[in-house]
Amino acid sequence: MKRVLSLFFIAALGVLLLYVVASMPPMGDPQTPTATHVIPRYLERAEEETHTENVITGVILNYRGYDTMGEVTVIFCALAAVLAVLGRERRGRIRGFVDRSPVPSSTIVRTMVRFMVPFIILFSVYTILHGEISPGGGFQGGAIIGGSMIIFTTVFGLYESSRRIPQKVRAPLEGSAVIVFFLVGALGLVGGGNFLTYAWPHAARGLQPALVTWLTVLVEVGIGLGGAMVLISILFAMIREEEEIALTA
Amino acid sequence: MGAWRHFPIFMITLPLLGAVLMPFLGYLRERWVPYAALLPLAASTLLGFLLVGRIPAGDHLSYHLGGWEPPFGIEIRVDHVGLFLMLVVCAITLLALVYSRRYIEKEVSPGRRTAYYVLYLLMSGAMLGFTATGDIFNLFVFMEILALSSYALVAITGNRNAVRAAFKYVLMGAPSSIMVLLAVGFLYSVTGTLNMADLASRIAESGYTEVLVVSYILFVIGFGVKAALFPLHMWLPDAHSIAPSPISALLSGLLVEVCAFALVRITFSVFTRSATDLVGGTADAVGVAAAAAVLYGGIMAITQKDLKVMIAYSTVSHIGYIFLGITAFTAEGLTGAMYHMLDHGLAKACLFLCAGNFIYLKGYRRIEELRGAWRQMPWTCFAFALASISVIGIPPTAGFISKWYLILGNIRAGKWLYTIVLLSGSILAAVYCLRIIYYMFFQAGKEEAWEDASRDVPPGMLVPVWALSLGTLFFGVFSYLLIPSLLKASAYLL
C-alpha cells in the first residue's frame, strides 16, 4: 500500500514537472526572458567592470561573489558534518594502525604515482591561477589537488600522506576560502565601497584594474587551497573510520 | 547613510568566519572553543541591536553586495519584520550556546566537540543570511548551509538512534532542497532574474502561468518539509527529540520558524498580492494542512511518554499556528505569525533546555520519571512551567498575545473554522502541558529518584533557561513595544 502510494506521488510529480518543462520558454531562443534581462550586461560589460577576461569568473566571483562565498561555506560545512559524524583523526594516533596502504601495489605503480603527483599539483596550480582567463579556477584546481592526494593515499597509505599534510597544516587552511572572501570583502569597505567590492583602497587610478584582477586571483587561490584541504580531510576521516571498524571487527 | 548599512552583512559573515577559524583553535586548544564561539555570535547580536530604530518605518534597508545594483548583483534586504526575526535568531542562538558548554561536555565525545561548535556557528550564520537575503538563489545557498549543518548536528552524539534520525531527516530534507532549487530555476527561466523585488514586478507581466504555479507549489513543498508542515513533518519528532538538547532548542525554536519565514518572503515579496489569485489555491491547501497540523500535533503530543518527543509534537502543532497566520492574508494574521515565531522560539527553546537539564542531571527522559521533580530542581521546574504557560497561551505571557492576533487575523479574514481550530489547539496544549506541571509539582515521586544528586543544574545552564522563560513573560507584558511596528511592517509586506 505504502509502495503504491509513493509510486503514485512520484509519478504525479514527474508528470507535473514534464508539463512545466514543456511550457517553459524554448531553450536557446534569443528572445527568452533569461537571454534579454540580466545576461546581456554580463556578456557585454563583464570584462571592463570586473577586470577578468573570463565572464564566468567575473559573474561567480564578482557580480554574484556573495553566493560563491556561501557555496564555499557549504563545502566547508560538508567537512564539518563529516567530522561531526566520524570524528577527526587524533594527533599521533595514526601510526598504530594505518601505515600500510589498503591496496597492495607494485613498485611500478609506486614509482609512477611518486613521479606523477608533483605534475598533477603543478597542473592544478595552473588551473587555479588561470581561472581568471580560461575555464578553470579555484573549485576545479582544488578538486585536482584533492584527487592527487587520493591517488597518493591509495598507494602509500594514510600514514605516509598524513605525514606530508599533517593536521596542523590542514586545520588552518580548511577554511581559507571563506577567510579570503571575508578579507577581500572587508577590504572593499576600507575603500569606501560595499562588502565584496573588489577594490584596493587609495590605489592610483591606473593601477586599480590590475589590483582588482590580483584580488580575484587571490580569491581563486583561497578557494583552491580550502577546497583541496577539505577533500583531503574528508578522505582521512573516512579512512580512519574504515580502519577502526576493521580493528574492532 | 552611515556605517550601520554594513551591519547586516557582518551579522551574517562574522559567525561564518568564526566557524572556519574554529578547527585551528580546536587543534591548538580544544578547551577554548566553547568560549571563543561566543564571540562572533555576541558581535552579531550587538550589531543587530545597534540596528534597531535605524530603518525608517514602512521602509527597508537594501544593501548591494559588491556595489552591483540589484538584478545584476545580490541584494540584502532587511525590513522591520526581517530585522525582528534576525534579533530573535541572535538572542536564542547566543543563549543556547552559553547552555551548550556543560551539556556538550557530557553528551559529545572529545574528538567531535570542535565540530559541534563549528556547525553551530555555521547554522546561526546561515539562519541570519537566510532571513536577510533579497535574492532567491542566495536563499537556496543559505538553506543548504542550514540544512547540512542541522543534519550533522542531529547525528553528532554518534549513537545509533541519532544517526538513524539524522538519516531520516536527510532523506526528507535533500529532496526538499532539490525542489526549492527547481522552483528557483523555473522562476529564473520565465523571468530572467533572481532578485526578489525584481521578480515581483516581472512575475506580474510574465505570461507563463503554469510555470509560475508549479514553481510556487515546489516552494511550498520544499520549505514545507524544512518547516515540518503537516503532513511533511515525519522527520521532526525523531530528529528534534534525539538531537542534543541545545540543538533541539535551535531546531524547534528557530529553524522551522526561519523556514516558515522564507515562505512568507516567497509568498508576499516574490509572488505578491497581484499574483495571489495565481497561487491562491495552493495557499488554501496550506491553510488546510496547517489546521490539520494544529490538531494532529496536539493530539500526538498528548499521547507521548517521552518528554522531548512530546515537545517535538507540540512544535508540529505550533508550526500549524504560524502557517494559519500566514494564510489568513491579513496584517493581524501575519503579525500574529511573526509574534508567534518570537514567543514559540523562546518558549520551545526553554522547554527543550529544561528537558536537557533533566537529562543532564538525572538522565530522565520519560514523563513519569518527572514526578516530584520540583523538590530537587525547583528552578528548572519553575522555568518549565512559565514556558508551558506561554505555549498554552495564558496571559500575561507572549503566547497569549500571538494567539490573540492569530485568531483576530483569521476572524478578519472570515475564516471561522480556523478560528475554532486555533482555540482547540490551545486546549490540547493545555492538556499536554498541564499534565507535566501536575507531575512535577503535585505528585510525590519515589524518594530514591530525587534524593541522591546535588541540587539543581549549574548556573551556566540555568541562566539561559531563565532568560528564555522570562523573555516570554517580558514580551507578553510589554507587547506594545513590538506589536504596532509589526502591524505596520506586516501591512507593508501585504
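Basically, rigid core = biggest C-alpha set you can superpose within 1.5 Å across the two forms. In this text, all values refer to a predicted model and were calculated from it rather than measured experimentally. Numbering follows the first chain given and starts at 1. First, how it differs from the form predicted on its own.
- For the chain modelled as two rigid parts, C-alpha superpositions between these two forms yield a turn of the smaller part by 30°.
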Contents of the next structure:
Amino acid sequence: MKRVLSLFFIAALGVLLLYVVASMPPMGDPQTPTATHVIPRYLERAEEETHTENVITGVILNYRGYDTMGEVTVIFCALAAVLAVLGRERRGRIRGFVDRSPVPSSTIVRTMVRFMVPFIILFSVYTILHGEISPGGGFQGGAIIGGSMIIFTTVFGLYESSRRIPQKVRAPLEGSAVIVFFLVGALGLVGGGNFLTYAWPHAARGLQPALVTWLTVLVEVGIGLGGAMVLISILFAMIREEEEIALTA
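Provide the structure of the form predicted on its own, given the form predicted together with the partner chain shown above.
Just the single chain follows, nothing else.
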C-alpha cells in the first residue's frame, strides 16, 4: 500500500510540474513580466536606489538580498553536512595521501606555486573589495581563495596547508557570511528601515551613499571570508586521512 501511495504521489507531483512548465512563457519571450518590468527597473533605477555603481551587486545584495542570504546559508549547511559525514580533524595538523607520495613534486612547480599563490589571494581581496563598483564580489573572491588553496595543497600537501590555515583560524570564520548578513539586516532595522536595508531613513541624506557603500562592502567581505573558509574546510575534510592511518604510516 505504501508503494502505491508513493507512486501516486510522485506521479501527481510530476503532472503538476509538467503543467507548470507548460504554462510558463517561451524562453526569451520579450513580453514576459521579467523583461517588461523587472529588468528595466533594475537597469534604470538600481544605482539610484541601491547606491551601487555595479548593477549586479545592487541586485544580489539589495533587490534579492533575502535570496542571497539563503544562498550563503545553504553553503554553510553544505559544510555542516560534509563535516557530519566525514568529521573534522582532531589534531592541529593533518595529512593526506599526497603527503605520503614517494614522488616529490617538481622544484619548478613548487617555486611557481609559492610565488603565484600570494598574488592570487591579493587578486581575490581586490575582487571582494571592489565588487560594489566593478565585476566581482564576495562569492567570486571566496572561490578564488579556495581555488588557490586547492593548488597549494596539491603541490605542498595537506600537512603544509593545514599549517598555513589551521582549524582554529577556519572554524570561527566559516559562518561569517551568515552572521554578517544577519547583523547588517538587523542594522537596517535599527536605522529605521526594513531588514537588509542598507540606506537608513533616519540618517542624513548626505551620509546615505557612504553608509550603503560600507555596509555593502562589509557584506562582501563576510561572504568572501565565509565562502573561502567553507571551501577550504570541505577540501581538507574530503582529502584528509584518518588520524590513525597517518600515525601508523
